[in-house]
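Here we start with a single chain on its own, the form predicted alone, put down as structure tokens.
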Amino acid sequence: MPAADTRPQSLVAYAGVSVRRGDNRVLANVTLAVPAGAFVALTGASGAGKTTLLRLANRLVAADAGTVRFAGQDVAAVDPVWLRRQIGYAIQGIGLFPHWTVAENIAAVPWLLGWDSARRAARVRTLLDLVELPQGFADRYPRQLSGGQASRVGLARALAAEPRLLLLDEPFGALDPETRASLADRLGVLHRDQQLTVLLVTHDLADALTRAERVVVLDAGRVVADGTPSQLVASAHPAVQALIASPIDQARRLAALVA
């Protein structure tokens, strides 16, 4: 009898994608698989394909040619809206309804899917605790929050529902370094206490290596690296050694200034 396969399942799944915008190649032939409790992150230039490459997975984009599966069901052939409840997906910028409370933004997709009020408040209690924010500021609006609480606020609506796969588009990239370190130490925690498959859009390099357990490396539409933090950097490729570049030549200059 042949043992058991145990190696983890993918959550989602990229075969042969392709998304053209006009006579623009954005993604060419991408074949690209999230196992069930992984964090990865996806980095490269700016125009590399990032952002399209994430919004695949809930829909927001439509491949030109090959499959995306989540869960193993083809996310054309499933209801969008089924679809986009099972993922939770925070953007920088954040995107909160401003006439609506902090708890009130948290409980929306709650809300959508008919939990109960008593079971909605829960669940916002629950989440204010998990992303760092007093009970208090449940009803509070957004434009009483300053940009790192909003980012809170953010991640919160989208753990709201429970979901199975996180989508993060860049959520932290308009914030202050000391804030933004905050909430990416809290987003490591929060994946390895609720045992979250994230997927991470980041054009920092050093943010991937540090915060990912696998990192994805794309160029003009393709993936050509994908591995652990240890293997990106000893990657000879040269997309990712311009990436790599960067935040070393900065730190030569800090260390410069500060000599």
The other form holds:
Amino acid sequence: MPAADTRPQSLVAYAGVSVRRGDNRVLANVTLAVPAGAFVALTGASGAGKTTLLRLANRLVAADAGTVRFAGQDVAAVDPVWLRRQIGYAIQGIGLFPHWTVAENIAAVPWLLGWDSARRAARVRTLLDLVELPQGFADRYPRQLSGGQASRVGLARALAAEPRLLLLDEPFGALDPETRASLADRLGVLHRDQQLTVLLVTHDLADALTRAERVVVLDAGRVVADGTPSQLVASAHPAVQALIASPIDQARRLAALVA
Amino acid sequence: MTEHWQRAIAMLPDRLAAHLGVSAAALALAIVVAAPLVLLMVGRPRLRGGVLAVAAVIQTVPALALLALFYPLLLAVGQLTQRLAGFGVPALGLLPSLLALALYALLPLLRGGADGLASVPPETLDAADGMGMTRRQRLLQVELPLAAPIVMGGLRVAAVWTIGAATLATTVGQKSLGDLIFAGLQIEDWALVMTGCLASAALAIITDMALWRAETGLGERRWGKALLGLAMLVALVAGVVGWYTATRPPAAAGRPIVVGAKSFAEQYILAELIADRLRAQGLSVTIRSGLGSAVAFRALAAGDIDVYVDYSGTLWDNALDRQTPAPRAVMLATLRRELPRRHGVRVAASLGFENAYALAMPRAEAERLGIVSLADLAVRAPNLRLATDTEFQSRAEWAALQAGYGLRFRRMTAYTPTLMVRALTGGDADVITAFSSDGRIAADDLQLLTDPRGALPAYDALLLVGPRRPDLAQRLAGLDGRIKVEAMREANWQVDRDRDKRTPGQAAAWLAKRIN
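Switch from the form predicted alone to the form predicted together with the partner chain and give that structure.
Full assembly next; the chain just shown is listed first.
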């Protein structure tokens, strides 16, 4: 970090970022700061640009205009390989390597970073506990795992090299509600205990409102709402209203049933 | 019949080793070419489409034609390098075989490679990128291992195709299991055909099985199984090489003399006869048989073979590029003068018989109609039916017959050689085209019609000696004028007939006794 930079640090900072794909404008002039230690949910209708916004942070997508900074550094100016090894990344498809064991999958980034095998093995043991998987799973292959177990391994892999920032793209999207709640709880604990900064993409606004400390709503490539869950519920923006109507209605019906 | 099998088995180790060698080399060359292309094709759909389309077009060319096409191409390249850099390029044997077979193996390798890499799930690639793998790490650690089963599938197809197509390398003068198959088909020696086919099939199957084991072993990370596959390949190569070394005749000083032969019985017999004569003079000799007609003369001029028999009419066209035939004596004198000057090839002997195009009729029928010569035939022809081989009607000989005798038949039908004779005996034809030294002439009691106007070009059998061993001319001079056409017909018949079939070696020994 440059010594001259004395501004309060945002871990991730988007400034006037635009991304085009062909003639399509995926993101238009987005400015957003994510402070260290925050848990921010990115939500919006499908095609709103939330995944693109996420992937800008580890330069899987390059900005056509504007700058993206990670820990104060312009991501366009650093080696993307180095950048990505500093940042945890987990996606809905999980993308475990089918020819690697669970232990090898979890220790992938530490291996890339050149950790010795003893240190990697110790880290794998810690992470299996952290994501609540039995130690015996270390030698299994991904094909021997259930969807929930695979998601846990994917989360453990993202956390392996002790990143300060975790990028999650619908990481629990395909799971049953119970497993999903349990993993989301786990994530909340990790965020609190390890001061982990989390950027979570989800299309499920109820999820975003109940899990995150701050929710950013995107619509057609623009940020249309940005605030705490309670601020958001009060928002009058039509796009936010549209997103929020259905979960609130669902909650009312459930509340009526319980009462 | 056991004699035939013994001969076939005796030919096997040498041809098997050569076959394995040329197949492996061609496959290796194809892999070296395909690998970078596959890597370039990743993420470039237009390049991928173009490359695969070109490979597919190559695949549609029959392997036989592909091999034959390389011959004139390499000849031209050789002339160019000779002029520019002072060295030639061999147009025969290993090089054209290697290039054609490698081209043929490209499509399955490219397909397997491209499909294999395309089969890696996008989320796996996203995860690899997202965790900070370099391109190289992603390729080596993720894409190649996951693509391996499909890539290996392509490799297996390529290996099996290459081993199968390598039998065709015989036609451009590369030793292979095709030697047995082509020779066997020509003289209808099924022991040779079967041995060649079975050996080639066995090679292909064992290779396929070994590669399959290696592939599944790698895929399942069962190293024992993968090693077993590798061990099978090593054992195959070691076995073939071992058999070859064990049966190889003791190496003589220097390169043995190579006697060439085209792919029909007369050529095989004469090659054996020449080889026997040279061996009797204490020389080490091998026979390179099954050469294509156009290939043989170039092989002699280039020193790939040292001696073989060709026919004056063929040489007139192939070696001297003369379009219009000349009288027999002029042709012979010109060949004796021009072949040494233009190609460094000497006419060592004129054997004494012709293998010329002629028209033939059943003797009884010819006598009944009073036909002795082509002039007699011309009178009767409008009421007669002619059966020809498949190429006669497009050859200069037919044009010459029409011009010289005004021949017009009631009907003309083209047949394969065996069916042509059957058409005659079955009453579907009255006159057939024939070769004057064909064994069937005596056997079927056919009469060759004489050519009083000399319309048909001469096809005198000439013994040609190449530039590498000019001394052979002296050593074989004793054959000059010594083989009568009747003796050659009988020897050909011994090999061509279905019953009591002899090997070319046996027929050559019989013929040798008729000479001395």
